[in-house]
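Presented as structure tokens, the chain that follows is alone, the form predicted alone.
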Amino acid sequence: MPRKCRKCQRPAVINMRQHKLALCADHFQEWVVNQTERFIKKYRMFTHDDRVLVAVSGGKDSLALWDVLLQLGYQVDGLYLGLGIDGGFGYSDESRAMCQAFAEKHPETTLHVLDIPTTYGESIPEMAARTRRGKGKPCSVCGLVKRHEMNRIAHDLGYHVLATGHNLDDEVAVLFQNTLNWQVGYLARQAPVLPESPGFARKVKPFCRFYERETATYAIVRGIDYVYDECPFAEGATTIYYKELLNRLEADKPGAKLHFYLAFLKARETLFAHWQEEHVELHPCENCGQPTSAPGLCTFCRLLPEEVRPRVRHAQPIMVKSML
């Protein structure tokens, strides 16, 4: 039989079993509103005086996170960084695409654009494959340039929080791998939440309590075009395999990884409160300025040829604002 919405009796188009919760379209729409509100406040991400850049891949998480946020009357924007993947179908170009057109719908935000590929002479696949860095896969240099470029861009244009789109599942994948791994730096860092420090923008995870199905109900529900594929490069991964995993023990028990994750998030506090990570001295790379503890030059910097690095401080996103 069918699900009824639990609010108005309506067909539902998501059942929550680990919350026990059908709602049809309309109040599935705000339950989603009102919890990523709940979950702001809750672990204090930001604001209303608060500039949040929220940094938008084309897929549905982030470009649902923007949607959710611009409701809510949050000051917001987004970043695209176009990384120069084709993966035979052009997948940055088309996740460009899904980032422009969302922007033109919504004339009170802006988008901003840096390609890597126009700015640095290289795209992602290129850089990897030039450096051998990874063992040449594209996968360590991608998540090294973004970290890096966000963070520079949202300290060049002033925004006080960097926001991404991870949601329940990606988060309960990445703490499963640090828990089997007892990977003790990385499972004391991992929360709602990373703090500013010097030289950092703040960084939230509005969406770390939604599963993916969720976010993505919700992207369709809203008419919200995006990138249905994965990267190309993402086969094979690690924390696809550790996903599948978990899905597995989610099936048989609905509620298992939203279980797990707030566990460790209540064991956190008392697990890791005496813990005190190695102290680094940072110092500003003497090209790009950004925090580093290698000494000269950051790890960024050190990647790109030495006739490019200039280019670095000079390096400013387009904007892309609405034509309406």
Ligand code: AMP
Second form
Amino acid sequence: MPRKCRKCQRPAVINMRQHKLALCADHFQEWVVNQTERFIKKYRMFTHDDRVLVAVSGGKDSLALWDVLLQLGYQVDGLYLGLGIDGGFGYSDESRAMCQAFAEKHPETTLHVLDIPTTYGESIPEMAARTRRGKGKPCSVCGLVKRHEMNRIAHDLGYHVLATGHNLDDEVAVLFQNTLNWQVGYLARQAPVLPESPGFARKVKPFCRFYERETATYAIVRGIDYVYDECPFAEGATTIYYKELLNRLEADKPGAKLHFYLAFLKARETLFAHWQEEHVELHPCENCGQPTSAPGLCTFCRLLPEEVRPRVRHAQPIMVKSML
Ligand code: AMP
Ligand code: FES
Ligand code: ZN
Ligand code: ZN
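What does the same protein look like in the form predicted in complex with the named molecule, given that the last one was the form predicted alone?
Time for the whole complex; same chain goes first.
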């Protein structure tokens, strides 16, 4: 029997078994927006005085996040990094088009776009192939480039908070992986907020308590167009395998993922209350200035061919709004 919205008795678009809560389209949107505001405040992510840059991939989570933050009236703009990934269907082109379409519908916000191949002369798969990092898969090079460029651009453009669209399923898969391997350092740093430090923006994940099906439903009821496909290189990734395992657990025990994550955050407060990061001295990278543990060049600058390196100092994203 189709369920009814708990608040208004109209047909429900989603039934969240872990909350024993079914809601119609309107009440579900309202719930997502209110819950996000609650998480932002609870974890002290940012305030209305902060300028927030949301990293948008063209997928449901990050575009939904951008949409919610705009509804909440935060000072938020988007950043899309073009990675030059084709996968036989123009993955990166389609992702960019989705981000651009969203920005065009929202004149109150700006999309910054930096295209990696145009800026540095190589796509992510080409960089990975040249440097032979990551056992034939570009994902580790991709992660490194994204982290460096997001942080650099946030800093250059004066945003002190960088938000990503990671959802509960993402966070729980990583938590599961870190726990299986008892990667204590990673566990200590896995949190909804990573505070700013010299040279690094504050990193926040306002959607970390929403299930993937909730962010997808939100994007659909809000009419946000997004890329359905995953990155073509994600296939076979360990985190996807863990996600499948965890989905089986969730099917048997609704709420298991949320419980695992929230119980971890609680335990984390005691376990890591006196945690000291292993003291590594950071130096500014000789080329880009971003803090790095190795003297000389940071890992990103080392990845680039020598003649390309000076570009890091001047590479500016383009503003999509100014092209309209
Ligand atoms: P992923 O690592 O692909 O699961 O993405 C996690 C988060 O990183 C997304 O929710 C976005 O916030 C951000 N992100 C991923 N890819 C990009 C991209 N190409 N440009 C900007 N942000 C991205
Ligand atoms: Fe970077 Fe898939 S998104 S390799
Ligand atoms: Zn309702
Ligand atoms: Zn550098």
